[in-house]
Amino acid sequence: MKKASVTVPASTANLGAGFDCLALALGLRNTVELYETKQGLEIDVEGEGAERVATDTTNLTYRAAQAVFEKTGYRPPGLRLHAVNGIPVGSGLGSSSAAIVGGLAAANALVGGRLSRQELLRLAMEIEGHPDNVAAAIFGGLTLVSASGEELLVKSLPVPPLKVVIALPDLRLSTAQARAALPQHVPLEDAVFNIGHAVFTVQALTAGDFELLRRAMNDRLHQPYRKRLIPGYDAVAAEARKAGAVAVALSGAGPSLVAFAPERHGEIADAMKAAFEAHSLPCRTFILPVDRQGVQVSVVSL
């Protein structure tokens, strides 16, 4: 019998103009422990959002593990899954992606690592429905990903040490809601704008060029539509910039916002929290480093 222990980072996706193709792994982690047992299934969850996470066969981490077992033809006699969530659920910080990657990586460890990270990414995309957060969770760093049909391009780029500020308002906003807010068609001018700004966002982050990031991290494809779902969005972004942020963006589908700055992270966090609370939304803030490792796995024999 074996036990796999896995930690998976949070992620902030889109980064302004890079809709569904850019994500940055962050230093906030979920832990998944998956044990082989003699029979049955036992799932327990603690930490962030534990009361909202299923503990039966609909559990997302368990479903991901089963996808690996099915693909490799492995049938464990029984399983125990223990999850400790450090990533807030439904926050725009890739909690569902971390749950999926945790299950995939843990199950893959139990079958002897038969699947490559690229294969795990394909499975993760099938479950999650989009590739950006799962790619960052697997590979770490600044992740570029493009998926269309059978084509899959992914690249993880190193970035200089930096910290971001996350402001998470007490607001339920599902990815489905956020995607429903988007138009089916956009003007060609807006698409071209985003292509250019996504390219320069990558350059700014990899070079640690905050002045370029100030100009590059703008978007016309999703934020103008999604920010309407978040009371106080414009005020929070404005207060973050006043406090020293060079760029502010919606983190994934929201409701959290991410702010980039070379310094004054505490002041920026306080300003964002106060601005949300001025709009009657309690808010938590996090100051997080970039995670460069991605998913980490260890296996022990019981």
The other form holds:
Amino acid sequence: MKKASVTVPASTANLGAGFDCLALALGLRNTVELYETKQGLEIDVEGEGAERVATDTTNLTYRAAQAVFEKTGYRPPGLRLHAVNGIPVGSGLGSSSAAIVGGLAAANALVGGRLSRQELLRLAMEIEGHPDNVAAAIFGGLTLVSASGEELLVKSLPVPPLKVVIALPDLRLSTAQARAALPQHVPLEDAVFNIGHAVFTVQALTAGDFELLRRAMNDRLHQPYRKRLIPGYDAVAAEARKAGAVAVALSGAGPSLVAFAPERHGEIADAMKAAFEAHSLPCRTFILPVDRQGVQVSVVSL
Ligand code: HSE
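Could you give the coordinates for the form predicted together with ligand HSE, as opposed to the form predicted on its own above?
Full complex below, order starting with the chain above.
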């Protein structure tokens, strides 16, 4: 039986100023196993948020796999898809991107790796609607991406070993809701502010320069509009800084926040959790390293 097994990392997108352009892959993974069977479709999901994930043809991983089969003209007689999720769903940690990239990469392995990572990225963007998390899930590391119409620039940069703290409040906030909170037009001054802060955020992360990161990780394009959707946002960020974080940002579209620090990660996690709980939001925390590898195809039997 043909089988492909892949693992895909979580990611934290935007990194403050880099709205839809920057993301960092993180050491927390989903696994996707895709089997070619004689007939029919069987999908089962276990792990994080399994009860919230569709197991019919609307399943994101399945749709992504289909996109590869359509693009390459391959028609498997039947499929079995088994997903084991380590990434919390709807968290701001790129779970939907990981689901999509897992389906793309597994299907691509079944067709003999005919599509390049760049081609997989284009398919992933079409399904996800924004490019930053899917780029990080594919390429790993600190990913820079610029997608506009047909133009697609992508580059993954290595970063020195680094851990981040994620505080995930028990709050339902979809990416669609968080994007709907954004204005269609922004002042030129704010756009310029973000361009400058984004380039210095890249410099700070690639150099492991936490003092620069403290000054660079700031944003005027999305966080000011989104933070009102997250009770306690300012208090959580302030408590993280008090506990030793040099920078705090909304992780992707939220609801999780990400804190950067050279040390004291446990104390920062505790402080963020306590601050969310003071706003009546139960909170889970994660201390995660940066992932340098991106999607990995671990087993292929053809
Ligand atoms: N750049 C996207 C956004 C990331 O902020 O909407 C979503 O995870």
